[in-house]
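Okay, so here's just one chain, in structure tokens, the form predicted on its own.
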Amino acid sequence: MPNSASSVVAIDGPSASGKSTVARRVAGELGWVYVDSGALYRGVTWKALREGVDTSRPEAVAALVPRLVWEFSEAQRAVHFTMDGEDPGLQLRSEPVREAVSDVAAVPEVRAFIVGELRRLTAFGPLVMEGRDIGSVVFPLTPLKFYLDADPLERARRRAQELAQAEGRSDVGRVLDSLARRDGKDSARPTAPLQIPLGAQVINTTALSIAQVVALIVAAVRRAAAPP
């Protein structure tokens, strides 16, 4: 485990619980570097779909991973990456990737590889990292663990609003079904299932604004850093 684990804010939680927006703003408030761990899993998914790999076959996905060439960089206080020299960009958020990423993320070889890459990102400095197993698997020794959750319908409403802005369409019912499927897969997978990390502060964001959640986390981080 990296010695710099204490310089990592781990923000976990299910889809559309507010992790990404909150983590970005927390990183900005602290002057730390933001990392979206889910982007790496979506990257593998995007590459698999692009190369015609059947994402429902773990062995096929596992065979793809060693062939990928990743390059990481930091810009505007966030970590970015290319795969085989390409930046997948907004394709990481496409519907095919969203629907297949849970299957890809459940492959043990994928998780083992990405966990190793995430740990190496401490080379960029103190991190605010969001995902589903940051506090439980990637950096279990960090004292700065937070788990965000929200009512399923509220999460579906938020995600539908995001999709309407990005894709010009919105269907809360369809999004609710999609989130329920992903929650089930993420929680039931044998390797690193979605769970509340030991020692994490749980924050229900249903009735809270982004600013309120950010303020709670930043205050907790600063208290932890204050001399006794």
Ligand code: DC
Second form
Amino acid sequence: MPNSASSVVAIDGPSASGKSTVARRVAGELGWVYVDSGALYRGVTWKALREGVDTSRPEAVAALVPRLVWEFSEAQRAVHFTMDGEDPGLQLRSEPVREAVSDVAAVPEVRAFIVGELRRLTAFGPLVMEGRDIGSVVFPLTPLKFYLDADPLERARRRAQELAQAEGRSDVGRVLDSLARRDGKDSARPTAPLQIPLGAQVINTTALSIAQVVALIVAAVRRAAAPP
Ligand code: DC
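Now show me the form predicted in complex with the ligand; what you just gave was the form predicted on its own.
Below: every chain and molecule of the assembly, starting with the one above.
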């Protein structure tokens, strides 16, 4: 049963809301295993682009999914994967992947496959999983659901800073446009759109430090685990 006894902290929210850093650190504090679910959607996108699949054609993307061979492993309290024996690594963060991933993540066959894989990851132990539909679709029964949000300009500033570090250049205006486009697609898609999951604790991170957000979540998880 994917949704029953195994403990899962679900952390959802829009791009650059602070989910990744927060989820990683929450996992570290709890000693649980971190899962970046977006990396799987990026993985399918990376493969599609490499194989010349037109990512704007859902049926072409759907046809690729059954051909992919995934292997999941756990190292340093995080889940990693290879696709057809290859570790996509930093290529998952490249601009072409970034721009095409929302279209790929909107394909129902891609989502159905990835949701199944994500549920199986509980085999690695208690999880802290970040994404867009973790509390709403992947593990709707977990009581440990959080939805992180932040003002769009603050999110664009954060992402621009990350990009400047990774790629040596960034432009907040362009990042703001790109985030708005992706959030729009993620929220408007018919299958599992980005939404606040039922029962999630909403945390606006605009004026909070990473450490404050982590402390809020860890405290809530420990409260939930404590005997009455
Ligand atoms: O979190 P991220 O930026 O790596 O996500 C990449 C894309 O995948 C983004 O368009 C949202 C989508 N995604 C999703 O639809 N469902 C998830 N659980 C995680 C990511």
